[in-house]
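One chain comes next, on its own, written as structure tokens: the form predicted alone.
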Amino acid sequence: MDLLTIKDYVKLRKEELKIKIASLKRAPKLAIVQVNDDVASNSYVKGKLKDASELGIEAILIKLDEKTSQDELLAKVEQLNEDISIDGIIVQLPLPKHISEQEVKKIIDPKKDVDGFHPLSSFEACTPKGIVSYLTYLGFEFSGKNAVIIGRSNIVGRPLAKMLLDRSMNVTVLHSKTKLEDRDRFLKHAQLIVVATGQPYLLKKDVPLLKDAILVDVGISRVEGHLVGDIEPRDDVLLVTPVPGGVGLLTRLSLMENVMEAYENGISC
């Protein structure tokens, strides 16, 4: 299996996307709605705008005041739904406490929901899609293998479990209520382990694992001024994805791929 690094894989895919987008009659257009001034969100949005600019995607940022009402936000999203020049829409999380995240997710047109959060979205959620696409490129054989996912969020754990089941993997989803001895029993038989909890070094380096196991670290936390993941660094397995410079890059790439797909779907209608 060719262990191309995530950075090199993303660079390769972005070059391919850039060439494809340059050949289009018009640039795909993404609208990003932000209703917070969260430091992390600002960083994420900056990264998305940078990716779009590099690829030739037109991205507009609509930054609303944190006091914006839920009705005002929903009306803005509806306006973007109806705007035929907009191919994709994302609403940056988190939202202010007075706004229902579920209501906002439901109001986005499924054909434009490039985050993949709407129950009827035309697109796969970006983080799971990025992980599976990268593993596929590496030549990982899914069928019949054992996967353990630690974390059951609607953004990563649950949609990823479905994607792996669709590829005929044996999937076990663990969570905060899983007993430690049960967790370790599942882990020692897994060829693929994905940890997405946001708990620094939840998976310790002394937990026995298969030598050919691939570990995907989705979490990111700041500890004593350093960014760390959910998996303690180790060198006794086939691969541990880095933090930073790992799954976050795959997620952003998948978002751009979804915008491109939304554009193509609109052209074909």
Ligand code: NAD
Contents of the next structure:
Amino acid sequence: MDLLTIKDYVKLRKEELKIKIASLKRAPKLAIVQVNDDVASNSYVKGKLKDASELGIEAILIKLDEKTSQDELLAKVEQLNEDISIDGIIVQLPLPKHISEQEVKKIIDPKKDVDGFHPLSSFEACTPKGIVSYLTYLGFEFSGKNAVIIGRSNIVGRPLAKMLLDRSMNVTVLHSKTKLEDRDRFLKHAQLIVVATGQPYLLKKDVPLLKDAILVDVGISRVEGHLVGDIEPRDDVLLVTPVPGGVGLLTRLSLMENVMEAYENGISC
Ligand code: NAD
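Show the other one: the form predicted in complex with ligand NAD, since we just had the form predicted alone.
Below is the whole assembly, all chains and molecules, this chain first.
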């Protein structure tokens, strides 16, 4: 059997999810809170609303003025925490400068924190979850292999490192303070490389890598009107995930799976 591309894999999983959701007593419900009006956030929110509607998830968008105070936002989130008709809550990032991201993340009920941002969240962070699920589908054998993750953010690098460690990989996490010669020494032995920095083509195509390496490109930047990843395209390794049409689709799928899971957790307790 030929293995599916990310695009086709996500399509298949969404079809399965849609069937599962159609069999539920009621539609799972997601609340999206947005406190900005920037172009990128509007487009991410639009994508989430579209996914939800395709799958039979009820999604509501609560768009607040950029001048909303931190207290007002926290009060809104608390109200959604209390609302038993809501299964999942996401607060779209970035937030205006006068609002602390940490305070907002802390207040979302962990049982409804479908982005998986809070350490106590009942859910896996969406991007790492999506990456691991696709690698698992590909039949990638995690145990004993070397993984290098470039980027140590709380939403990608760190949670992914834990998930790969839990699967018995040897995990190295690199970051902006890593010296290039050290980076390339680690990369040379890695069977799995995940780059999540937001630095266009940070990993150049001439860096020597294993022939059977899998490269996962998380980064997404706009350069001269085009979306580009953190990895310069190359064809001398086993796989490089595309940008766009790669990890972003997996992340969106994971979010919808988490909403479904939140619904299931809610009815079983
Ligand atoms: P972040 O800004 O929080 O963290 C960036 C990380 O990259 C930091 O840990 C930093 O140390 C590291 N870094 C920066 N420059 C570096 C360099 N020159 N060498 C090595 N490391 C370097 O970013 P984030 O939120 O994790 O997002 C990273 C990128 O991934 C962004 O482009 C973001 O848009 C994208 N992203 C995509 C998805 C998706 O679903 N496709 C999801 C999350 C993030």
